[in-house]
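Only one chain is included here, represented as structure tokens and corresponding to the form predicted on its own.
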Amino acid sequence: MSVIEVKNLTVKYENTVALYDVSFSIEKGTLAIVIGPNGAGKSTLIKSILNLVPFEGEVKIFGKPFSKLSKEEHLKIGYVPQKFNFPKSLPITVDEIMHLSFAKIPVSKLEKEKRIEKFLKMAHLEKLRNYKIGDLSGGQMQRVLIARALMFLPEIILMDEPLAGIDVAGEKTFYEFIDSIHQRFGITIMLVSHDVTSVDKYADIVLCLNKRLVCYGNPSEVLTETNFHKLYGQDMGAFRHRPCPKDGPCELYKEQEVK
């Protein structure tokens, strides 16, 4: 069952084409990762699905255009932005950020506390509940945003490059966290990433985007040298994980081009 359907999606900003004739579908329970170079339209794709930018073509969630979704269906969609809109100088705590999610939703005080405690604990943030957001690292802030998105147990979570500003060690931990959420709740996750090395380890489906959809499908099948050349240019090869040794760091290797 497809929970996200995109057909012939085209997005133009004045005289610039951000996306052209993009079509794909995402099945329920899938972890889909969107990759591509800077300016490829990855963020625009997420915004189009959420009906945040004007577009041509057709986008459906749960079989309906976003504008036709009910209030209950809106709650089934979580969104984690690339950038947090609150300035870090704002004297607001993690707890207060979490409570903002309930601003327009009638939930008892006890239920609010239960949900906040549960999902902060799941994100390993329970000890940071009273910290100000300005004291959090980039990875901790992203975990707060994901914990917020999870509080209503959505069926879909869209993440617009949540790894921006996170170091390499943090990226590994973050992907493990996302994978645990996916496995535990069966949530459909669509994640924009600049880290191509983790795609075939975690993704069920990969979407290769550079204005157009360059490739789409199972990572082991579509992450070929040819597709990487189309996506990033001739200097970019396809990188994959070697099995991680017990007493050493994980390694990457570049695939040899098939003659």
Given for the second form:
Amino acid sequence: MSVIEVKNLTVKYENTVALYDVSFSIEKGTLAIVIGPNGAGKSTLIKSILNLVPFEGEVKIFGKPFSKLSKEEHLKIGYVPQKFNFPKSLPITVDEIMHLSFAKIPVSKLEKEKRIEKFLKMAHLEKLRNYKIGDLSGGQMQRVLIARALMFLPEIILMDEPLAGIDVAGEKTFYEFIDSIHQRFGITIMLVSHDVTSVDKYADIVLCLNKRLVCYGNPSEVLTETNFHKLYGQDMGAFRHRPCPKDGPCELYKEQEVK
Ligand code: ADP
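Here we have the form predicted on its own; I need the corresponding form predicted together with ligand ADP.
To see the whole picture, the full complex is given below, headed by that same chain.
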């Protein structure tokens, strides 16, 4: 069963085409990793799925457009943003963030406590519970964000470049953590990554994005030299960051440019 369906998705920002005619679907329980160069539209894809940017085409979650989802269905979608909204200097602890996030959720106090404890433990954060967020490393902060998203028992988690700010040793731990929650809960995970080395090991599905969907499938099929060249090589370079003409239709201009 497809839990995310994207059909002919095109996103334009003023004079830039961020995504062009992207179509794919993600089956329940899949760990999908989105790769592509800077400016390829990876964040825009996550934002389109969450209905955070205007788009053309069709995006469905659980078989419905985002705007038609119920409150309960919204809670089944977890989002781990690229950047944390709280200023690091805010005198707030890990424990307080977890409680604040739960504030408006209709779950008993006891259940909240249980879940906070469980997910902090799972993210190996129990010893950091009373730490101020400003004292955490990038990797620890990412684990807080993921534990926070998991507390609501989501069926889908979307993560935008969660490895930004994490060192190489932290990346391995991070992927192992993601892999363990994926295996344990069967959650559908869509994760944007700038790093292609771990994709082969952990992804069920890889989406290679460079404005268009350059490749899509399981890692052994799609992680080929030809696809890497299409994704990061000169072929696509000419297309990237080219603005639309001021006086002409964007789509036609772009169609001629895309190889
Ligand atoms: P990625 O996540 O792959 O680096 P993004 O989705 O952030 O790519 O951006 C895709 C393109 O859209 C880039 O050219 C970027 O400069 C542009 N872009 C992103 N957000 C905005 C915005 N809010 N306004 C204008 N252009 C934007």
